[in-house]
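Take a look at this single chain, the form predicted alone, given in structure tokens.
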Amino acid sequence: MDRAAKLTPHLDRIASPADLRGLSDSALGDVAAELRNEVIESVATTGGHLGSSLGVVELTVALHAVFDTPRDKLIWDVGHQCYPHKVLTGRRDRMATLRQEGGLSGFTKRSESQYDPFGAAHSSTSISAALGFTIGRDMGQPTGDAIAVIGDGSISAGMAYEALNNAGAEGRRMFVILNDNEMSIAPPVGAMSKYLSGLYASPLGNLQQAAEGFEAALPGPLRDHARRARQMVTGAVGAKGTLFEELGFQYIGPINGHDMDQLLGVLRAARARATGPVLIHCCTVKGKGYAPAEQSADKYHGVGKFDPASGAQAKKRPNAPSYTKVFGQALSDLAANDPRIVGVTAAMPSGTGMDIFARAHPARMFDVGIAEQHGVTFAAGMAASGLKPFCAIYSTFLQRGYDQIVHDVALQNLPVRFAIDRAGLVGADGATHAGAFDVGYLSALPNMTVMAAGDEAELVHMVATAAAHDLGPIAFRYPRGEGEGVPMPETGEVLEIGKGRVLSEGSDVALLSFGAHLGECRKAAAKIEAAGLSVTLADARFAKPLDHALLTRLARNHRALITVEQGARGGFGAMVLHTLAQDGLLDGKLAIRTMTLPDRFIDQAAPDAMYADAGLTATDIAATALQAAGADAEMVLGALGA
């Protein structure tokens, strides 16, 4: 017997959900305990979200042991506490392959398991997909309860509430378990965090027995007792309870998310019990049972690989500042001079650099929540003042508030800035989180004008411009992770608008990037040149507006034009296209082709194997472009290494 098998005799006794059901609730305990640690050893080995798995540990061995999964559909919000239910549902011999190159996601995700009912990685989605299953178990459908998991950051965004009121309002059948941690990626901030907290700190709020609708189980005088309590907890008699009944939600708690015993027997009553709509307020403590976890201030949200005994997580030796640092640092320097610029991010500081911002300009740094549609015109508002505010979202968060870029910034033509980490593609977060329909979705907007970064020092000049274009609203982009290790300019320099550059002249073939894959077209560039053709490297630096005296003077000086972008078909590329078949420069010998990412959603896998997938290595370059310039077979192979 090996170590881990000595070590989880409980655990080792579930391959599903349903061996949960037959064990006592001692035993659930001790199922509990052991899937904590496994959690704790399979993260340590692959990095991922730890903290937020480690406060669900007893929540989601409660909840499989009473509901029926996967009849029974268990959604998580956003997914990045999954990790104890994957171990739980068949997916345990597996957990060294999370988040790698043909492994687990580390989401939720429905072609995964038939205990996924619902993929997820963005946030307060899981309400309404829960009423969505609600709604086809009534019209018939093959399928149980509904239950929905959503933290109290998660819980702050307004598709949460939207749902939680038609929900209210339909009166079906459905569970709604809200994980209070008081800790989404990011503190959470505004009204709704201070409300949960103060049901936190009710000297009552502990009684799970203080809801209407459950009192009726009690003796008498504890039912009394019970009722009062409640009216202490959730609002005197005739006047008005909690915002959740008052939404048209029974509401049951808070409860304590740890303790396995009032969780079971709260789950089982709501379970019996239940006619319509069901809220229940669980608190739970994020990275529970990990000290390191705890005492950390981010809990462990996003770790890397790391030793158990320590939490120490293993660091690799940077090479160049991360895009992400270079522009919290810009920014920064800029606004020590500007007394208008003030940031805005959505419960994202640390990963969009802005908490750098923040620490040298507090007062003028604001954090919406998980509120991508607000943080947009609440910036809007903000330009309309005439302060110069930074957007800072990932690219695929941004696309949740894209109604108001376009009716409330772009209609407006107000300068917002909107600085888009996380572009192309992100490695172990997966499809979910890669950054590919920005370019396209921006450059659609009049009035926009959108950027992208060929590398840090290029960012840094980005920050600059953006600050300085106060005509109407502007974007820039650039990837996660290191920089190409460029000399880095002590101060940015204000680009024109719609100028490109040229960095190389030849006259065989032209290769023009946009945004950070300028560095693998400078390898591709070097196995053209090796194989006998001059190569003219441009960086075009803007996707709108296009520089079109450089795509004149490209597409009439070189056999072949090759356009290089990290973003999907409807984006650079066509944009390069549209503007030079309305210049007549498509009518002659030009051979044009676009490299962009295909036409699918690409798995999670290193950066690099998953740009390779995508088919835009340096040699995926150099053998398109070869192709286009009509070099003979030999010559192509010739360049690919074969």
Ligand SMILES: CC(=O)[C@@H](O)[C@H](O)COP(=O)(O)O
Given for the second form:
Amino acid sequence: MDRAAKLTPHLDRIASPADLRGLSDSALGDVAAELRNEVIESVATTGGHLGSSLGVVELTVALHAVFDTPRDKLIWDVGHQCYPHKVLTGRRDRMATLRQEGGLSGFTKRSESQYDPFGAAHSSTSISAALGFTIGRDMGQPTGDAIAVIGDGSISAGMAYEALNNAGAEGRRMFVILNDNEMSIAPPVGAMSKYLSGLYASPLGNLQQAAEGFEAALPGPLRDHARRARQMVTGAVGAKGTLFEELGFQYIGPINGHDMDQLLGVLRAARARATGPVLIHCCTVKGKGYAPAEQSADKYHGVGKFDPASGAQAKKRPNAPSYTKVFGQALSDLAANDPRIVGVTAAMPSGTGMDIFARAHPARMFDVGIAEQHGVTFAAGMAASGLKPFCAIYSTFLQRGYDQIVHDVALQNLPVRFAIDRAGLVGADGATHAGAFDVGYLSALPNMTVMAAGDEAELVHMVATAAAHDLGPIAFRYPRGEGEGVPMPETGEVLEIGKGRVLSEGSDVALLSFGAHLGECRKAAAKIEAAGLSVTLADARFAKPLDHALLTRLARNHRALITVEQGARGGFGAMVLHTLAQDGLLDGKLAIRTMTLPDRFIDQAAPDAMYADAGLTATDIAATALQAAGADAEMVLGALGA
Ligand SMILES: Cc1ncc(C[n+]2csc(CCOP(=O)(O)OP(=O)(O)O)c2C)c(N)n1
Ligand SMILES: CC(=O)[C@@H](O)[C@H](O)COP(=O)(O)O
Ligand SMILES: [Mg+2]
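Show the form predicted together with the named molecule, please, the one above being the form predicted alone.
To see the whole picture, the full complex is given below, headed by that same chain.
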């Protein structure tokens, strides 16, 4: 993109936030206007979280202009709205690398910049982190004020209340900016959303807003008198404090988060006067200033590359249905004949396919907001009542509800069905969103059944199996994106719990796949056979309970047994090792290798590149198998086409 052609004279002068602090208020407005266009043009070439970023352009400029970042700690909740922040904090020239291998993260990240004091991506952590920094400041650490910017969706999560509760009680000076754009990924749900809308619809709210606007325009001493008068009036009419004031925060707002004068006035006043925790309620528009985003239902929450002139997104034709769509449709079909099936999502109906289910069964899909902990125990209550709840939560976000899975579901042996999307490596969202740990953290639980779909047809069978399984909790995992393009069954067959399947018989090497790396294992098998060894390829289907008969057969009849999974150590391969040891099959004759994700976090890249980085390509699998089977180096190199 030819920068000269874009004419951003004001933005060009901003090498760091310090350069904002010498500008006039109107010049700051000019920077914001150019910054918005910069974000649109940049995300058009990379894709990413456009809507949220456009909603905080003025807020970002004002926060960096008023506060002394990086000494003052600006903490973005989720961090998906941080693109304007990244442009202003020295990363403008790297925005073209956003969410790509070796490039900028799509979220804030400590290792990326001193202006990113706290990493994010999972929501609702910013107030807790800000309070932590505040304690640090008060105990003499070299840090200034802490400012958490949290959205109306993110503030619906329990963790945010834990933090508000604690911060309100601590009573220490810190700032929370509630960025209220009346959107989560989908339109917001929950009583909190209604409450916030009420705050700026209330007559008092409007009066307060008018008074504050008037106040902010007054010169210093007069402004103090006006403020005191307003507080007396609101006090006199017995104005009920907002929830936030009841929790010990000074509440300011609602203010217009796109009005630079209001923002600057309120932030300057708050910074000058705050002696305790302050919450500034900022009303913004998700996708602000870009018609295609403002007009779209999801406000361009997450977009691919697009034409900035029209907003038209580059749509590539899928080769196969996505696992998400296959799940949503399979569940909808089953629910048509089973009134006990209900669905639960935590603010991600479209991401999980629960939107498909909701269109078919609107009264049976429950969106609990960003509240995975509540969602799991809510589903447990449904199961205890006799319903068949399908709790559809991404692997990475399910981590948020782990104790609820242990304590409320597994321990009580309640038949909650967990539909775990985004299992394995997810690509552009990087390490924070990797679905790496669910197999380990679920297989460790008594009563839990853990499945993984080898392809999209297997997913249909697993949905049917889960629906039929009333004996206790059951989970099935599947990756982000398209399936393998295999023939699809008319309906799902109910699988025998704990039984795997053999896809091809051999005698030298056994490849035991768990989940969607089955395709890569097929390619590896071909390479191993090309090297002259015969291969048994099996799909375990279950990590718990394991198929002991299959394991015994593979262990007894092969020189080498290789397990492969799209997950971290401590998952499927570990379960196999436990079982082989218990079954006395670790006799020293069998060469065993467990192929997992490595013991490190893997940054964003295309999924194939991430799996290559993880050492899980077909070539890696073949090399591992051949070496385990005692093939000489020449044979291995030959097989690898090296
Ligand atoms: C624990 C967790 N659950 C779900 C998500 C997925 N997610 C990312 S952004 C988002 C919506 C956030 O809404 P809001 O805080 O209002 O921010 P906005 O996008 O409106 O700026 C969700 C659900 C997440 N990042 N973390
Ligand atoms: C910011 C966030 O956490 C979500 O928007 C997430 O990026 C969605 O992931 P998918 O794109 O895989 O649905
Ligand atoms: Mg929002």
